[in-house]
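Given next, in structure tokens, is a single chain: the form predicted alone.
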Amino acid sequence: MMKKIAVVGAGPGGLAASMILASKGYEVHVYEKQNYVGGRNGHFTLGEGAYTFDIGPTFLSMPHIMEEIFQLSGRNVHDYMDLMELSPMYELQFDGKRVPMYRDRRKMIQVIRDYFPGNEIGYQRFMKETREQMEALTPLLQTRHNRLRDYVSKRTLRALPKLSLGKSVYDVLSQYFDDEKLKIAFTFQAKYLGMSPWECPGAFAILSYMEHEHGVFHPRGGVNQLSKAMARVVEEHGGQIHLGQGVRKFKLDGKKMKALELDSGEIVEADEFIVNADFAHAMNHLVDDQELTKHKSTHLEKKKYSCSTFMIYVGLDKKYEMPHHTIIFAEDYKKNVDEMTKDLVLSDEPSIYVHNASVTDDSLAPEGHSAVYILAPVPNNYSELDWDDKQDLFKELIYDELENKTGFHDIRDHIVAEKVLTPKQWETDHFVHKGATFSLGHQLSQMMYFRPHNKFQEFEHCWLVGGGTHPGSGLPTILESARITTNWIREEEVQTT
């Protein structure tokens, strides 16, 4: 008889693990506190359902990983989702100049020739050398890291020279480009990890390479369609997803995880447990501190966490012919990043990301209207900023920046529906520790072996998926975490039978 698996959280990591295991015959039950699947990869609507928004991620990269996860589950992802590649991938705005960025090499070289002349060869060298780095690092990202002795394996020793140890992402890109704005164009992706390019480990130069090599994609209906598709596959294979049934506590027998206590008081027993909740939140709220050794609240307070995000989701009675993705950089970008990650104060001139998906996808808003998603990276809640006091002023600052610097010059005149989400709400409404939307930081001291293990060190029969475990945050790596964890669960079962 196949094991019963209880999964805490229906985020993308939990859903990916669930559909793989359900497809192999396991009895899978997913318990989700919210009334929708996806967690931060879910969606909501405004204006009586007229405007649809992704909550968090707004694009897909490395689509082959998603394809492989569905293949492991006996399915073709393209039967469930309509993927559109974006060209340009996004548009970057510096000092009023709009710079499109392309996957197509010839177009990208022409952009560099037009805006950053003299850096064309550096771009070609970056793509060639980072491809070699990616080939060396991929096995490390796809493999469990639970033993320190793995660091002297042939695979790891071959990869070490490619890790750019001692260098930041900014340092690495400075080896290829001499224009400061072009360096920013290839290093801002450190924000996907909630980190500064001047602090993010140099190995993460692969983030911009991944986009330029594999492209950026939009699924019709939004990136939330990935979670919905995975949920369908779980149920097609007989798995059950219990929405609105959050987990209150882990029930332990010594160091063995035995059951979940739901918010309703129901006790759910299982053979194995997969935790897809925000890691630090789970350790602080679902486990009694005395039951932990390495991950007590006092230990978690010493960890480093990502930045947070200030969100405005707005339905507009106008369609803006702006790009699908626009990123507006503060004039002093380093100052803005330092304020967000070091000084923990709000910037007078924030950098802003705008997702204007209605120009690509007419399913998100009524004809002639737009569903626009606006994000400004801000400090997490270790800053102790009073968002009740600052929310409205900061929102107006963001609108000012958009109206003064972009084609959204009259955006406030066309608002039909609006929702604001601050770091406070990320913590209270979405159960993200300190509102750190990209989870634990990705410093080398918190990567691979030094990140919470996929087979959780503290309890038997307890496994982790999601951004708080290896290999890290971001949808492709979260899917990899599910592949690592499920392979390990199946391998252990074979060894014990």
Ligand SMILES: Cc1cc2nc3c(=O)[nH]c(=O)nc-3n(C[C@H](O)[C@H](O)[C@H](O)COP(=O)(O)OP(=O)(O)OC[C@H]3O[C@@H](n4cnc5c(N)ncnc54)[C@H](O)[C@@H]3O)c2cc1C
Contents of the next structure:
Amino acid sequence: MMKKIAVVGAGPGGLAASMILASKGYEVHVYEKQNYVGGRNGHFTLGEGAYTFDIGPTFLSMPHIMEEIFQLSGRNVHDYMDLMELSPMYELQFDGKRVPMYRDRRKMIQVIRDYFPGNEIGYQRFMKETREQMEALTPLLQTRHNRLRDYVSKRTLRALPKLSLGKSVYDVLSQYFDDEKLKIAFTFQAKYLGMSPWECPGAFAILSYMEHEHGVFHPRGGVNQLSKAMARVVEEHGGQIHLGQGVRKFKLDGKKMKALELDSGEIVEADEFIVNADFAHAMNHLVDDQELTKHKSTHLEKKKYSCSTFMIYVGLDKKYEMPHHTIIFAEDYKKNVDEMTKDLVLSDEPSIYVHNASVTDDSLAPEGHSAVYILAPVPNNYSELDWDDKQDLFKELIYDELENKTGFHDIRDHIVAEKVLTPKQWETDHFVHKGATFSLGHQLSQMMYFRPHNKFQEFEHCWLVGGGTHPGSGLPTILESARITTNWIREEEVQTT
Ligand SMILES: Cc1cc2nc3c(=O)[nH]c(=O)nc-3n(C[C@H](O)[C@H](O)[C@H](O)COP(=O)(O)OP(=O)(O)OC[C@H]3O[C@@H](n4cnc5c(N)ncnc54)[C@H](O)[C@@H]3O)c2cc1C
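Please move on to the form predicted in complex with this ligand, as the form predicted alone is already shown.
Let's see the whole complex now, leading with the same chain.
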């Protein structure tokens, strides 16, 4: 008899682990508190189903990792998702100047020649040297990190010089470019980890490299299609996804994980447990503090967490010929980033990301209409900002910025449906610790061995997947967390049989 696996949460991490294990014959049961799959990678509609929105992720990169995870589960991802590559990948807006960014090398060099002359060679050098760095780092991101002595392995020692230790992403890009705007164009990706380019470890220069090397994709229907597709594969292999069945507590026998107590009071026993719920949230809510050693609430309070995001999702009775992805940078970008990550205050001039996917994908809104997702990075809830008080003013500030600075110059006149999601709601409605939407920070002190291990250190038969664990937040790394965990579960089983 194959083992029974109980998974807490149907986010992309939990679903990826579930589909791999279900395909290998394990009895998989996923318990999800929400009534939908995907977690932050889920979707919702407004206007009686007329407008469809991704809740969170909208950038899909490194599609080969997704392809590999589906192959591991005996499936071809392209049978489930219609992927479109975006060209330009996105448009960046600085002081009214619109700069398209391309994966195509020749087009990108032309853009640099037009907007940032003299930096063409720096771009080529960045791509070449970061490719070497990526080759050295990839094994570290695909490997478990549960023993400190692993750090003296040959592979790690070889990768160490590539980690740009002691440098920030901004420092690294300053070695290639002399134009401040261009540096921002290749470092703003630190924001995908909810971090400042001036703080984010230099190794994460691989983030912009990944986009420029592998491209940015949009699945028809939205990036939420990834989680939907994985949920289908889980069920095709006989796994069961129990929606609306939250987990209230882990049931332990000493340090052995024995069962889950659901919100309904039902007790679910299993051989192995995989936790996909946001790590810090799970530790604070599903386990009693006295059962923990390293991850008690007092310890978790000392960790660093990502920034949060203020979201406006709007259905519009107008289609704007604006790019699929636009990022509008505050004039003083560093001040804006410091305010959101250090000073923990709202910026008078926020940076804003606009996802206008209807321009590529007509399935998201009725003809002539559009479904637009607007995101402003803001401090997480350690700021103690009163969002009930601030929400309306901040929303109007964002609309003002869009109307004044972008092609969405009359957006307010075309709103048919609208939903706002604040850091407070990320915490209360989406179960994200302190509304830190990109989970635990990616400071080196919280990476690899120093990040929660995929085989949880505290309890036996308990495994972790998702953005708050190794290797990190972001869909490609979340899928890697599922690959590491499931390989490990299978390997241990072989060893014990
Ligand atoms: C606004 C935003 C934009 C993002 N953009 C990108 C992007 O463009 N590209 C990218 O690669 N990444 C992006 N990310 C980061 C990351 O890819 C997503 O956050 C991703 O969904 C995280 O996946 P996860 O598996 O870690 O957890 P989650 O998606 O949070 O899933 C965890 C699941 O656990 C469930 N759960 C929690 N508690 C319980 C409980 N007690 N019982 C049962 N279930 C429970 C939750 O309901 C949820 O469904 C973005 C994130 C956000 C928030």
